[in-house]
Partner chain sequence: MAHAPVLEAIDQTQIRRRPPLDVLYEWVTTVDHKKLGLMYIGYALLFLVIAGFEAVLMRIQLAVPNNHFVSPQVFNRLFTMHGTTMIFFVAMPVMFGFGNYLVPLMIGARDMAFPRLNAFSFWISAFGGLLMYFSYLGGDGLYGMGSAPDVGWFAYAPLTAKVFSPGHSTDYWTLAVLLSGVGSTGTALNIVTTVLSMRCRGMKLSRLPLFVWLMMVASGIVFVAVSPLTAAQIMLILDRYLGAHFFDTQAGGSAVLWMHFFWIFGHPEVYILVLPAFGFVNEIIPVFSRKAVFGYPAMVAASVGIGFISLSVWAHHMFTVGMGAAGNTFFVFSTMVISVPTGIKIFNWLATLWGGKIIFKVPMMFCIAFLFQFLVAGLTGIMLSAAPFNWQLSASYFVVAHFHYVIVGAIITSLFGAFYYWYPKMTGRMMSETLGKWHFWLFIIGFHLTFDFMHVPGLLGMPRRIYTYEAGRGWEGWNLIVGIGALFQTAGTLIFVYNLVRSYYRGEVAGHDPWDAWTLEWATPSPPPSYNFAVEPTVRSGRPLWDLKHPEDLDENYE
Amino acid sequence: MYNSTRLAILGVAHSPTSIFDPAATPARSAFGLSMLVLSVTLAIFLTVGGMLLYAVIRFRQRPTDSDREPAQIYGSNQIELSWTVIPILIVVMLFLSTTRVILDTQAAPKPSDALNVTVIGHQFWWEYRYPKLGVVTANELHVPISDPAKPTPTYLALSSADTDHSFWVPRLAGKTDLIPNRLNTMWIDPQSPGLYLGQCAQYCGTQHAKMLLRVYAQSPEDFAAWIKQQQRPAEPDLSGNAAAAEGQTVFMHSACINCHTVAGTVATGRFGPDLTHLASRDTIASGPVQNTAENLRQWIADPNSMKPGVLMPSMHLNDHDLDVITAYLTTLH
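Coordinates of the preceding sequence alone, form predicted on its own:
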């Protein structure tokens, strides 16, 4: 029993979306507050449960008891004062503790060299804009790690293009809502490189469950290299790749360009994700599908088969056009 319980706790702690394994300052603050609330509520549960168990055992009916109703006690000023004052003190303490964590997180001074990212929630994907770096990408957020000795956090400006969404990466910070016509902000400072997973935490429609979050925390050198690669225009090497060259022509003459952008081309749509560096991403469809040529072809052919309720329509392309467009998109690194 002990071993199974211990394994269950360890499994929760090592889950990629566990609040019990914080990896950034805001998440650690939330974790500390959670442990305080858990401790207080556990103490209340044990106290009330213990008193109830004592009463059940101490005053249980015995064979020697008479059938006469025991003496009734109506009211006790001391007891009533206790169960009024003590809960009030507990609530006030938890309120002040929560307020302190919120204020400490929101009022943290912003360093001059902090990274700024604009996050826009769409049904059902994420758009990321790095305004000072000239980079636009989708679904996979890249940030540099922060050195605790010299913090370099990432500040996120959150907005929505349609309905309410919520940005939540449990190991990095608490959730913050994205609301139409309103700008909310939050910050993260992951201190270890790696992939941190999250989820849209506000029901936003049919495919809310598959609107996943992927945050890549990288060393400053790796992040700089990623930014440099993302800043390049889409210039795929189509020499010797007749299928990709033809696919570019088909893509640029299809309705795809009305929704998607490929920098340096006539594709300037903004309704769907920016595809300039699509092939450099690990996933498509906002996280649930691995970015392989086979999956990409199926996604173009019939997005609804992979993500029911998605807003991207089927393009009704023939097999040849599907093959060449897939070949072209896989060159967009």
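For comparison with the form predicted on its own, provide the form predicted together with its partner chain.
The text that comes after this line covers the one chain and nothing more.
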């Protein structure tokens, strides 16, 4: 039944971020609970709303009515008691079902095969660290799919470098806030490969709107390959590419390195996203901009034009420097 309701809802309102299209256990159990709560509240609405409508129509004043006031009825203890007890019973039922889902999600035992990822919210981008695997990346989270028979969920440890943020990918799980000076956790176990979208759900400053989330769920093999590639330091062979080689020099001699890391080089800044494997990402600027050479160039020339209020300044580079830095960045696979 849940499935058919789900399909009916999706028919009316299609969205890649619908909470009615769950693809992982936490989202699925929230969805199950939501169906229960929705049907109970719908039943209450139809009953009480129906009675209200009936009363309003049935007891309206009619032109044929006499001038006499209607009978004055002051109350009835039996009736009061009944409409106190019935709601209490409904509340108890809803409370118990809710508690079960809370425990299923928050107190679920953590399997030994779980992957740990640390998520750090920044104004206005996401930092992802895979501590046991030695991988650091930004804005695009890669996780393995989880087989219900042999679950490999991903546990996210969430914190913030500045203001509050919230991690919300509706098809995977409800949201959990990233709060500075505090460590929160949540888990996801997407069961089929694909790209799951979401975005920051706690107002965090000017560009809260463009702090998008992209979660790539991959088959175990693809995920292992991705990890392997990310673990390699970026050692692009620049010998045949004069522009990129020059770009590297310009990059390493400009302020970029104070804010950005390129592993294995002097660039070790942590204020902005890690660029070691920038070219392996589909988007830049935390989601809203496709990662093409043209966009990269415009971004570096004037980040504000693409994301007004962003914390990366325009470096006022000349056209030549822009060209060569772009050429260099596109080699960082």
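Think of the rigid core as the biggest set of C-alphas that the two forms share within 1.5 Å after superposition. Residue numbers count along the first chain shown, from 1. Computed from a predicted model, the values in this text were never measured in an experiment.
Practice task
Note yes or no: does the Cα of residue 66 move by 2 Å or more between the two forms after the core is superposed?
Solution key: Stays below the 2 Å threshold, so no.
Practice task
Determine, after fitting the two forms on their core, whether residue 46 shows a C-alpha shift of 2 Å or more between the two forms.
Solution key: Where the cores coincide, residue 46 shows only a C-alpha shift between the two forms that is less than 2 Å.
Exercise for the section: Classify residue 56 as shifted (yes) or not shifted (no) between the two forms, where shifted means its C-alpha moves by 2 Å or more with the rigid core superposed. Expected result: Yes, the C-alpha position differs by at least 2 Å between the two forms.
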